[in-house]
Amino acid sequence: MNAFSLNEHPHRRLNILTGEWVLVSPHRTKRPWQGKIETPARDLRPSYDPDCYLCPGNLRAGGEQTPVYQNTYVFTNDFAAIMPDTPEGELQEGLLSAKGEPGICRVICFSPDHALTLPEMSEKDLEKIIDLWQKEYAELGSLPFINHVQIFENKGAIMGCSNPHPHGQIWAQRSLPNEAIKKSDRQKAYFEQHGKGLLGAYLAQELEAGERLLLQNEHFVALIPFWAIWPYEAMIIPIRQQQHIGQMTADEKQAFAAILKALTVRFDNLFETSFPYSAGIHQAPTDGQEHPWWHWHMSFYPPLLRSASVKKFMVGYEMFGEAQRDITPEQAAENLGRMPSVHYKNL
């Protein structure tokens, strides 16, 4: 009987932030890198699109006019999923339970340039986006009916993004959503037992191991988490424990912009395409309480598996059992880590 190997044998890995398991089947991909299936078409968009409701000066879908903004721009979503004037209400009929959920949805335009994406923007421009994230987190979180602020970006049509203009979203609401609850509970339990942060302890172990690290600067680390579900899932983690992005120093903000650009450039270079993903920042609730166990982080969930045209689908066993992956996180880190630091369009 051969000795057990993470690189050879099917196994399950624990996500320490959620308490959930992922099935890893490395034997299904004996050759972890099989190259591109086809050469993707270059993404050639104009810097200004008269039909884009997020471009400066254009009418939005809701009838409002977008101002001629120069850097970033934020507005309340014209078709918000949650609204601040939602009335108080609750349904409790036997096993049926529901309650009203007030909140605010905002859209953040990253740039007035319709053709750009985060990896193609300068670090200085990324800092302006981070500035706006910080401002919105603070302002929305200070509202009495807001206890959680979720900052995220859906990039690419394959991730359901209906407008290619560089933008992200913020959903702020009264209740903590499920993922935030799981991460908060796990971090709190570890903190109370060990007197230190869970993610900081995990980061120290990853820095010592080195095999899943992608990038590191003075203040941040980018890595493929041990429990990654998506093929090239990645995390950006601040080295100094911080509960939320508002606690970054000026130097840390610059370092965050630098590693954000460096990671997304490598994503694009992997298959020489505008790499789709859903990315989100998880940070402490805004309920006015202290949350010393929280360590904020940014996660990227990209669906591409083998090329610009081969997507990982979460179906079958993933829907009815648990998450499953073939390529190991270590193989993904090796593939992504060897990508050049210069964007493929500029090579």
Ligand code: H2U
Given for the second form:
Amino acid sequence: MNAFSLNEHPHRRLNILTGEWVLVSPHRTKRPWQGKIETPARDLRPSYDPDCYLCPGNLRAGGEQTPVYQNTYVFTNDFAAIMPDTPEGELQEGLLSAKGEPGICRVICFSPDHALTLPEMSEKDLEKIIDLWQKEYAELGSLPFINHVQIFENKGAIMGCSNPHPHGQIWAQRSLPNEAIKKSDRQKAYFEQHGKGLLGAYLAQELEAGERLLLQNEHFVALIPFWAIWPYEAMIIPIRQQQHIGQMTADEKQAFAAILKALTVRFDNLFETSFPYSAGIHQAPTDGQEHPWWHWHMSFYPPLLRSASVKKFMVGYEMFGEAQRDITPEQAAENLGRMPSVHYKNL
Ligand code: H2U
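Could you switch over to the form predicted in complex with the ligand, since the one displayed so far is the form predicted alone?
Next comes the full complex, and the chain you just saw is listed first.
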């Protein structure tokens, strides 16, 4: 039998941030990379859609009017999953446990232009979105009943996004949700044992290895994590350890905007389509405590596997066992790393 190889043999990889394992089956992708299979129809949208509730001046479903905004616009979700006036309450009956959960859901319009997406916006405009993310994290996080602020974007109908107008969401709540608990606990344990941050140490190892790196600028790195579940899952990590996005300097904010654009342009170029994903920023809890182990990062979970329409399903074994992937993170980094820096619509 050959010596064990990550490129040849089925194996499991550990996600150091969550403590969960992913099964990798590289032998199933022996065929060479064939690139895109078909060229999808170009997604041509008008800059203004009279039926879009996020376009400036239009009515939302609840009857409120969206103002004529210039850059970004934030409002409380009309169909919020969590609400601030939720009564205190707890249920404990034998093995049944439940607890009231107060919170706030907001929707953020990234641009008044209905036709745009993040990779097609200028770095300056992306900085304005980052400004708003910073403001919302600080404002929502300062509320006494908010201990966690989740900023995210669902992009593309395939991800359940309800409207192509460029927008994201924020769910802020009293409790730490499952993913945040896992990442908090693992970073804390590492910090207490090693006296330094987990993600900083991981970043140093990835910079040394090089094979999963996608992009790098003065202040940020974009890479495919060693433990990626989704075919082209990626992370943007600030090089300097910061607990939350409010700690960025002006230079770092510019660099974040630059790498955000650069990564999403490459995503779009991969299958010459507006690349769908769920992206989210994980950062320290807003409970007023110090969290010196936290190193914020932005994760992208894109579902596409081989073309604009061939998607990976998380079903079967993955529901009952654990996540599994065929193409290795290293192959994914190679494919994505080859993509041009100019958006395909501008080539
Ligand atoms: P997506 O990011 O999944 O597209 O969700 C957009 C949110 O916008 C969704 O949570 C809200 C929905 O509740 N929304 C409003 O708040 N007002 C509206 O008029 C329509 C949609």
